[in-house]
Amino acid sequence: MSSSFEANLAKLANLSVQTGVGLLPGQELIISGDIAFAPFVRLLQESAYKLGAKNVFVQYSDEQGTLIRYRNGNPEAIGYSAGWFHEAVAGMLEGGGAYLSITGGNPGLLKEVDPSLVAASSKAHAQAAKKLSNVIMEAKANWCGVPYATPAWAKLVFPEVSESEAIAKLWDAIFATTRVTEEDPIAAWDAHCSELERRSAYLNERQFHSLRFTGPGTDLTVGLADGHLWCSARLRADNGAVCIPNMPTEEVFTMPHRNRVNGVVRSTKPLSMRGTVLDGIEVEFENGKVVKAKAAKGEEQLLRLIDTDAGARFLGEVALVPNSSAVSQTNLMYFNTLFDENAASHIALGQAYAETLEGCSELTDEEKRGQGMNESLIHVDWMIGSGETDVDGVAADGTTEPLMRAGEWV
């Protein structure tokens, strides 16, 4: 790799720790990622210690080890997840630590694996990591997810070129969308976040009762939770740190009301999930619940997903993203939710983010449910926006206000 690549990778590492995680002096940091990400992990460690980290713990995974488990493990092994480890990580975060997750594995890693085995493993993991998931989704700790280019991912995004060229092209896209190539990346992120916060502030002022999405194959009304709160890129965690949970990020998002979603919706981009790719998703909602679901590709995986638990057929998030976002303007299909959800407006089946409910820390679980919050072991985003999608805000009295036309803010 060239010296310019090495310089940009170092800048991404520093940006991820300083601005993404928002690491505080004296914090412990857990870094999670595949063993193939080791060169980047070491740069992250260097940045963290320079910023005053007390300790940096690395949790390495291994895609090839995952395949070995599926190919050779018995049902008990495949349906097992180390709850003791997730409990330890959750405890560290509740004690004031921070978390950084690196994404970039092979989107098609499990395409040849029996979907029932993948579903069993995923459910076991979600159950074992429930406490850890709650710590993150309730904003008790500062955290961030960042990308790393790998050959398998790069070739899926750029199938027409050589592997080396594909990796170079994917890194160029990563550096551009994470604003690493800006003269001052930290200042660029501050300006970007301020613009997203301006939009979320407007939506919070309007307090729409619902949103209506219309487009090819889509006529969906998403009722919003009572006391919903629009959030955007920056998050202030309970430990006082300010972080940007996703890099890149282009969305403003809030909590749907669990029982007030009606209509039909069609996905506008493929969804990479559990090592497989789903495409052509079509879903019908009645009173919040998915009553019909199909997909042109990966339908079995979709149906298993929505049967994970009682909350998997309900929405936990709705997000607005303009078609002109930095990610969308690359005109690439990333097959990676971290990117693709920031190229289009989207919804998420499953668990809601508590931070998107006003005064959530003072509400009991029963009160949160009463205001429309959904609970589930899953949280899966899929894209429903495009340059052909319109979005209207609908007030409690039924009056409407255009928010997006042809995928752009009005």
Contents of the next structure:
There are 2 protein chains.
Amino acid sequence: MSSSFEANLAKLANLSVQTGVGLLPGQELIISGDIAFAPFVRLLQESAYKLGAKNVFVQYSDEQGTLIRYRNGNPEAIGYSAGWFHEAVAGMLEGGGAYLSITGGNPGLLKEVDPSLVAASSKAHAQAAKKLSNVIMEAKANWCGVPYATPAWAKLVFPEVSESEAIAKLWDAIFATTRVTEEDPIAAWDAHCSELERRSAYLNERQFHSLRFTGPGTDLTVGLADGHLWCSARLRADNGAVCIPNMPTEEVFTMPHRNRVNGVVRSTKPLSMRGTVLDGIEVEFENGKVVKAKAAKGEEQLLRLIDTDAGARFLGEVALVPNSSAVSQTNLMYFNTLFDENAASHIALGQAYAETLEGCSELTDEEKRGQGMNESLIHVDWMIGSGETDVDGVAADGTTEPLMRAGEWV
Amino acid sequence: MSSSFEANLAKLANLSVQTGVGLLPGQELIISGDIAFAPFVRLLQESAYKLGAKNVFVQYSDEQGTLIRYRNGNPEAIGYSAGWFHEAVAGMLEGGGAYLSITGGNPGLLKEVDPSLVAASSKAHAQAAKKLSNVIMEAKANWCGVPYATPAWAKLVFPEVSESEAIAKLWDAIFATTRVTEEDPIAAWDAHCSELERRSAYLNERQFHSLRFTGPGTDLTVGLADGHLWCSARLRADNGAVCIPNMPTEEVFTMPHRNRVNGVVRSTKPLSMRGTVLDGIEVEFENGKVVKAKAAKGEEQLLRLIDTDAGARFLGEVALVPNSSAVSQTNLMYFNTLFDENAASHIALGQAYAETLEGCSELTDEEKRGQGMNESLIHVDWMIGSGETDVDGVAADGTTEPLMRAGEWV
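Output the structure of the form predicted in complex with a further copy of the same chain; the preceding block shows the form predicted alone.
Now the full complex is given, and it begins with the chain already shown.
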């Protein structure tokens, strides 16, 4: 790789720790990622220690090890997840730690694995990691997810070129969308976050009762939770640190009302989930619940997903992203939600984010449910916006305001 | 690598899990090792799942990450170890888990690092991992340590040949000493363990009051703990599993009396410890305590080691190994204690093993100390036997019995 690549990777590492995680001096940082990401992990470690980290604990995973488990594990093994470890990580984070997750594995890793095993294993993991997931979803710790280009991922995005060229092209896209190639990436992120915050402030002021999405195969009304808050890139965690949980990020997002979603919706991009790629999803909602679901590709995985638990058929997030976003401008299909969800408006089935409900931490579980907050072991985003999508804000009195036309902010 | 190498590596993996760890069906196994060991870790994972493991949790480390921490961490970071993680692992093991540790990193990794930082970090780790270390030293879980040949290690053992040849030669030595090249490695280990058990049974019957080591630069009397037990390769853990904690292993070992060690002793092999290599160690003991210590190489590391805590200047183990052991027969200096301690009789400074004291689990701390058991955060073996070493057993009445002459069993 070229020296400019090395320089950009080091810049991405520093940006991820300083601006993404927003690491505080003296914090302990946990980094999770595949052993294939080691060159990047080492740069992250260096950045974190230079920024005063007390410790960097790296939890390396291994895709090959995951496959070995599916191929050789007995049913007891497939239905088990190391809760003792997830609990320990959750405790460390609640005690003041920070979390950095690196994404970039093979989106099709598990395509040959029996979907029933993947569903059983994913559910066991979600149950065992419930507390850890809550720490993240409730912003008790500062966290960030950043990408790393691997050969399998790059070849899926750029199938027509050689592996090395595909990797180089994917890195170019990563560096562009994470603003690493800007003259001052940290200043560029500050400006970008401010712009998103201006947008979410406007939507918070409007307090729409619902959003209506229309486009090919889509006529969907997404009611918003009572007391919903629009959020965007930057988040202040309970520990006082300010982080950017996703890099890249282009969305403003809020909490749907779990029982006030009605209509039909068609996905506009493939969805990479649990080691396989779903496409052509079509779903019908009735009073918040998915009552019909099909997919041109990965239908079995989709049906198993929405049967995970009682909340898996209801929405936990709705997000608006213009078709001209920095990620969308790359004109690529990434097969990676961290990217694809930032190229299109999207909705997520499952757990809602506490930060998107005003005063959530002071509410009882019953009050949260009453205001429309959904709970589930899953949280799966999928893309429903495109250059042909219109979005209207609908006020409590039924009057409408055009928010997006042909995928762009009005 | 050749197909016979691949076959031998797979045999070593299966042997390590089945005979080394003695994995019980349904057990959760934790494997610790460097990311460079991944090809072997994957074979271990496969073996473990095939033997019915409930889970294989891999804790990958990274030597480069270790160096990054020493180079960039502030004093708070150097003096910190992730106790929350060690506690969680200890809890998992006490709850019925098993442990497999892979050794084989660069013996000289930390030679350029300030020894005071290494000592501070090692002590912090030992303190934070005290409970985990107790689980191991007190045999509450089944465990095993096995080797993996890395380039840096191989080139230290075989400096005169190319890197690839050095790696191949080191693997040959590993496969020979772990009996992987025997027609039936599991049966070969059974026979080997039985032979060592015959030897330790004889020594237990004799109940010597002390051992006397004589050789060039050495005239050392090692008093034995009251109620000492000679142990060898096989160990029955509290959870009922039978394991072989070290592969290879050639030793019979027992507990010295912490206050009854007197005389002088000179090391017979270099000692690889904490990322550096010590050599030419000369020590004088008085009533159990190291009162003089020097080393031709690594003296500062040695002096810092014995100042770790009050028990670090006293012995916790004495072991007898004939000069004709399978490891010794390879005629190599391994710079890795797992090997070198099995080529020569040795002693260890620091913590004693509970299994080497009769009924230890029923004794109070005061009773253990009274019988001569030593406690410390450290346990560091070093080699004092050679082809010129004689060992006598000394009975309570002062009569002596020759045990070894010129390094061989009488």
